[in-house]
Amino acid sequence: MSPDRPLKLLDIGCGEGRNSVFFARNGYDVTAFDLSKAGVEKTRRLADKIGVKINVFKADVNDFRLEEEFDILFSTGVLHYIPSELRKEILENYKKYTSPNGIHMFSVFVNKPFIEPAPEKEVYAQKWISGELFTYYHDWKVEFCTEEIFDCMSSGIPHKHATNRILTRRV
């Protein structure tokens, strides 16, 4: 649903910034990073594109803190990036720059033991604990959240997933 003012919103991890141009072409006033260059070029390109304005550029999701506030703040298949010991630090520091009644929609990759690991061998992921993501929002009103798994192929090789989902707002 497209707002009724222009509100911040904040992609972290855009990839190629499929998701930030959904935004933008809903009205949504879009700043986005991504650890890659070659990621950022090509949500530059895909902005140009379509004909949007999307303010990105290349940051570490472990390095980088925000100085300013978001309306909304999103992340899909991203947070697993950050070590168990900074995600406190981080997640604190973004729901300090959210605006009141401002939301965080973000996405993770749960461990479950039943689950084979997947066929990429990503050295700096660290999966989430089932459920840890809700912690970090005891403070916030939690619109919604859920533990998903779900059938992949995005190394050619069938395998599954489990991620948290969680829509929080401030109150």
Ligand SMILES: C[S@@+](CC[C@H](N)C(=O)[O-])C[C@H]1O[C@@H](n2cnc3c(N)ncnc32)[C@H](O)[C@@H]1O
Second form
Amino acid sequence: MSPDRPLKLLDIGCGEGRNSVFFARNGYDVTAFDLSKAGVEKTRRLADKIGVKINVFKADVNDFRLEEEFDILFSTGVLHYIPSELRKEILENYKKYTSPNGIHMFSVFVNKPFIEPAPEKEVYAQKWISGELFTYYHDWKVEFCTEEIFDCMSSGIPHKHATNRILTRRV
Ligand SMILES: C[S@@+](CC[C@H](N)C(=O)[O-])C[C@H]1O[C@@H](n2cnc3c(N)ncnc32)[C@H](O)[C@@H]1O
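Would you mind giving the form predicted together with the named molecule, to go alongside the form predicted alone above?
To see the whole picture, the full complex is given below, headed by that same chain.
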């Protein structure tokens, strides 16, 4: 059944806007932010080119806090920029401002002792502990969660990453 209004979706760390634009094209009411001014501008340009409306702005995930409700929070490849000591507070804020029956869809990079660090060093990034993300959702309905290891060729050197993904619902 289609919702009776466009669902409000927040893309946290939207990069150049590929996912935000996909969601907007599919009828979601999309808000997005990223630390990178260039990423924000590219997202705006892509949205204009495709002919969709996105409310996109520059913000740091570590400073940004929700003050209005969203139906869906989405983030991929970004939440490792949140240092471990801020994660509880930020995820509690996200949970508080998620509408009843709303969902979070997140994927985070995780450390596995048998995977070598990636060649491109990111000073501010802090990978999650494997399984850590799931612990914040013990009181929500976890619809889906996985751990995946995949090959990556960024920087031209073959290496691997591990991710945890979760799709979880406020009931
Ligand atoms: C791997 S990209 C993922 C982009 C997008 N989610 C995607 O899947 O295409 C990581 C993004 O995180 C953004 N980023 C890094 N630190 C951030 C921070 N502190 N707050 C918000 N965004 C940040 C970068 O600018 C970059 O666009």
